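Encoded as structure tokens, the following chain is the form predicted alone, with no partner shown.
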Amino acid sequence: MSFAARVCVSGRAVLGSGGGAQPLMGCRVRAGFPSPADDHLDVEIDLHAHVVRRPASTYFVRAEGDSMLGDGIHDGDLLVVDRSLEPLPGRVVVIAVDGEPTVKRLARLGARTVLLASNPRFAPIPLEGRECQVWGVVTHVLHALPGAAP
């Protein structure tokens, strides 16, 4: 059984030993206006500290497939997943359904609990009568833009 946006290759979120901080610009950039930004470097930001709120309950996993494109989750993206957050309806979760891990949005349709893809090509997945284990709530998605990665 395949749900098209499966997850694979996980790693635990651990604090690194220095060297993780990168410069953070003191201004925001406009998405349609190129501007030299070197004069606006303000503070440093540690990306790990920015996306990992609870290191002991957070892990990273790669997405596979295209069922979550509407939520900005692309094939190969790195997902930041927090196991300590409650899997409430509306949240994107990593969940094993009948032993098959997938990433989908948890939802209620009437009295039924379902998983929703954000790509209209995929039908809702009802959870009643199935073995389900929530592995965590997706908090961040990291992906490279086309042509940006070597």
Contents of the next structure:
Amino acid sequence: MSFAARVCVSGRAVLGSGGGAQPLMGCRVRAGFPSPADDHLDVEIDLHAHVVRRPASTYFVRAEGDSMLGDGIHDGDLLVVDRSLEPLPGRVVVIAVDGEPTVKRLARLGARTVLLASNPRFAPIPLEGRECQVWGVVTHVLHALPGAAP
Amino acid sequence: MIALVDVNDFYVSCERAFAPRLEGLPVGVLSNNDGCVVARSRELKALGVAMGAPMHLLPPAIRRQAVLLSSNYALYGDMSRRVNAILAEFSPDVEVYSIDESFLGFAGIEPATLEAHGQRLRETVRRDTGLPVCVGVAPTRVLAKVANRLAKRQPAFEGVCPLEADSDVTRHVLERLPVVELWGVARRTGERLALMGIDTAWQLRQADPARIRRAFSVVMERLVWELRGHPAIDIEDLAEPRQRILVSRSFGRLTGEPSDLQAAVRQHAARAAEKLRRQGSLARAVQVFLRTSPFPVGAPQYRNSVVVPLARPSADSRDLLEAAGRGLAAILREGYRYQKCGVMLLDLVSGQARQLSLLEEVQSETTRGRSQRLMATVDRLNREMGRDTVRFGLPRQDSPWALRCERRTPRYTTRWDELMRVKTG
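Could the form predicted in complex with its partner chain be given as well, to go with the form predicted alone?
Starting with the chain above, the whole complex follows.
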């Protein structure tokens, strides 16, 4: 383990392609010996690269409806979906159920795999007997707050 | 070894990747403005709908059950780019051959593991893009194409077919392959080959190369060598299927100068336009691509491509150069040293067939006639006085830019306001 304890990180946020980069307020407090790895030059923090780990398999989709509010997914939110990730239980997935793309959480109920909505008003959906095809795994939600550009 | 990877029913598969309900339905993709079928799903072919059929001439019963979509070139171009990015993980040497076909150098891969490598590639593309691909692997491009066809038609191969130069399987396959179905053998050539007693690919392979060269051409002789397993044909020299025209070239030295790329793309577009007119076709879209060199390892890598639809099918160099220039501007990034760029003309239609189309936007006869005469003159001057005697300057400013595409699906991957919608409830 490194002795350097990072308290907060400084860097610059990218304001989108073409826009200028602006420093974030920040500082770096060190304790102990500096690590040689910290000598590299900071350039900028790229949110796209942070969120999109595998560009060829990553897609942006738009959520509709409010049954996934408990997972932080609001109506109209932007979802980042990586098709290369494995649809493990516990992950939120985009899945085509009878041809209709849907967002749900995958879960195991006993020996069965089911889809859960995060709103308790919706019952778990068993996958048996339906035409189901996992489309991708949702990795991030981008939710706009008041004041954000439309 | 060389692999040929191609996406099954590419345009239709792209549509299905974002609209799973289209799976199993008869789906057709229409050209913009003139409304002709340019891509068909298996189910639509089974209904007897021909390639190039104008939509308004389809029987009402078929129009009712089929899903007919306008072409969504932004989507197809982006999906093509994604597929090639994935292929680059499987080989440092990816050569784009068309919007849905690429050659991969598989040099140095253990022969025993070729099939597994191909299967992994196929599964990765399927997983990451939803697109089904087939892989043919062989010592030459021509044999790889034969192998790819087998992979597609024989379910037993599960989408990946390796073909050795000398094996019983190869012989069996070539003996059953009519020579006219080989890459680059036109029907007329086939008739002349038949007179020499050559009907199958195997008979062509067994023919005396020198005799074939005397009777036909150097290119036909190379085909014999390719069939025997000796690489002899470059990607640029492969006889072209009449559905697309490719002109690409590597730079003599790597370059990061935008003006070098602009000049190269203009030149490629002009050459492609000449070829297009020579075969009496019109193009409906232009694809532009560029890439850096995979070497030296560690240098910044970039590859990209984009498809620019044309307002109407055209063989006018001015339209094609203008589209190619806009395409390049959209994908060119500074700070890289480029090795190669190219221009591809897509979804070609014969000049005569187009006259039948009634839906097409009216372009006055005078304008069309003037364009044809101008292009004929340019081609004649360049033929008689040497290539590049007449070149095209800056694009004209009055290019019409209204596409008719009411049935286009959303541009799911290239527009913020057209993303795929997923229901939470």
